[in-house]
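This document opens with one chain alone, in structure tokens, the form predicted alone.
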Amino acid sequence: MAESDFGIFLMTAPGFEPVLHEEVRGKGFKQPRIVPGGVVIRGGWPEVWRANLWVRGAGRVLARVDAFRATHFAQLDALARKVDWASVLRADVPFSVEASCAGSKLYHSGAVAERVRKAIEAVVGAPYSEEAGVVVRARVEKDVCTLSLDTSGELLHKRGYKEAVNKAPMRETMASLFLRQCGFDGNEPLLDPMCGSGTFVIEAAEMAARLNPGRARHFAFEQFANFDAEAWEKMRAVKSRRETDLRFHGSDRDAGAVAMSQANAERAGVGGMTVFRQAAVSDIEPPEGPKGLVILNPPYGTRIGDKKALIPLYRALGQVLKSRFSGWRVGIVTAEGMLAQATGLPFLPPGPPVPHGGIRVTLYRTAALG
């Protein structure tokens, strides 16, 4: 594994690859290209750290350690032992191995994981543990075995500030990609009239303030053999925050959701940029100032409520938005096209559905309302 030029895979939900690519390219990473399930860039360990610290839409960041062709287990065993594991793994830090196989002579993922595990134990002497924070991933596809390190640890939507969530929460990574799909870049106000635990509002405020999404958490790479704590602290210490007069609004009919959102926003350091209040959908009004984006993830009957019973809610939402929010754009995330159409809003052609908690959801968005 070259220290300064290897493949770095930024993972996302299938369907979001072009949106993540746009973000990664905009943040100055080298040679980003779309692959199934994410975006690959080239770089070294500073780029790995930066991707974890900076990129809002990635779920994990994997660093490619090696790749080779293997069609039988003796070959896999021999080649896995030639990998320079000691340059990245510490003898005193436990590790685990996860494997997957597709279209290959080596089709038993458990046996692949066992061979890679034994190779690492032989080369480094590190202890194996199923619960380890350091995870080696082996993917055998069309007889090519790719070995990667999960550099993130916990999934990257865990920003480090959200103690409380409501039912059917949306991941922060997904919320940021939906915001980007709506053309949101932090330079306009935003309203989520069904804010739940405040995810859309807090992500929008962080984007406006240019706050690094990974600023408040730890990563698996901090336990690697080549980790440079001093260089990492310098990178983290760079102040990216900018001031803005814009405000980001959330409302919900549930007082508990409003309190939860306020507490989450305070912990995220954007309490002064966010405004939450208790209100039914029928009571929402556009905040004073410039026009912006209304975005929400309403119930869609798959897990909460019955689909047909939700039609009046969507219809009322559409009427309020059409009558009061002229000049604003709208984004609605739902699993049911029928419910989106019940709003009567003039939606643009939707993008692909994306997986969310075991179901597939679609973003329905409008241009500025007339």
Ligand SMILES: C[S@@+](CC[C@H](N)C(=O)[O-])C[C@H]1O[C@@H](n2cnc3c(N)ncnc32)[C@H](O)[C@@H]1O
Second form
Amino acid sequence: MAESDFGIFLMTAPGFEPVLHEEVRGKGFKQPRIVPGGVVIRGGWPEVWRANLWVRGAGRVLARVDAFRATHFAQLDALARKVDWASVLRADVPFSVEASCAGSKLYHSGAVAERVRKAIEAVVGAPYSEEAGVVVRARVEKDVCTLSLDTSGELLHKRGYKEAVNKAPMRETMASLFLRQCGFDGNEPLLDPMCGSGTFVIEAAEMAARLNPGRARHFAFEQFANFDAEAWEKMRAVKSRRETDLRFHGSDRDAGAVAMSQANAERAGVGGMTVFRQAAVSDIEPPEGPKGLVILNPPYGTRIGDKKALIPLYRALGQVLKSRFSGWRVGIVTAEGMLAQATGLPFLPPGPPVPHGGIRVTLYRTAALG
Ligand SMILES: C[S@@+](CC[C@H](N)C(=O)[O-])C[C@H]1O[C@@H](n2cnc3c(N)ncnc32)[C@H](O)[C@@H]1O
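What would the structure be for the form predicted in complex with the named molecule, rather than the form predicted alone?
Up next: the whole complex, starting with the chain shown before.
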């Protein structure tokens, strides 16, 4: 794949595609197109690097290497060997292959992975390892085999600064998309009154400061044959940070969560823009200055009994917000419509449910409260 224009797939959770599309388009990527589970753009390796470095909402970035029709294994063997693997994979870097099949004559994903592995071993001579940081993906759908490289490596919500996490942290990628769905663009203050490890607050501060989400981590593409370390360093070194007087607030009734959030914000380099304090939701007050967004994901309980027990908490939250936060918008992420309704807040039509930690959660948003 010496070509400089190929399909680049930015993955997200189903339901989030239009929000990710908006972000990708806003960041100037070419021809973004919504597909199930993500957004496809066109470009070359600089766009692949940039997508990993810049895009907050994508879970990973795949670069398409080749696609061909294959209805039997001999065909897959022959065509997989024709791919210019040596232009992207290094003989000294271990790789692994993950395959999936749907609606195709080739339906055994293990056998497909094995054939692609053999082809790469034959062409490049790279060692195979299940634990390899370089992963080739083979997707056979309706008899078309698409071969891609996972250019991210570790999922992109791992921004590289978060050491401390609480029980149910929200992925940074997801938090950024919920923020965007609430119309947050970094130009207003924010409060998360159940901040846990500080995910919403830190993402918001980074957006306001125009910090690149991938600035503090490594990516799988650094191990590729065509990686140009000097060009990458230049791209990474472009200073995007802007100063702002806005502050991003988090509170939690748990002292451990507050300490964790503070430490995470410091490590992310936004400690000076964030304010964390220990408080129960019943004690929160709007921060001084302009009005902005209150966003949170309260506990939602997994069993029926837990859910009922949470109604008073949601009701109290709603009362506090309605009585003290006039002019602020609210975004609540929860798994239970019934709990959201218990707040008594005037919600706009809810967003689509999105998967989160084995369940589905929905964003309930309001316009500015009266
Ligand atoms: C689901 S977690 C939030 C996770 C967070 N968004 C993150 O990414 O780490 C819910 C948080 O609400 C806090 N909490 C529960 N009840 C509270 C209350 N009455 N007042 C303030 N915080 C509360 C818990 O301590 C917990 O940290």
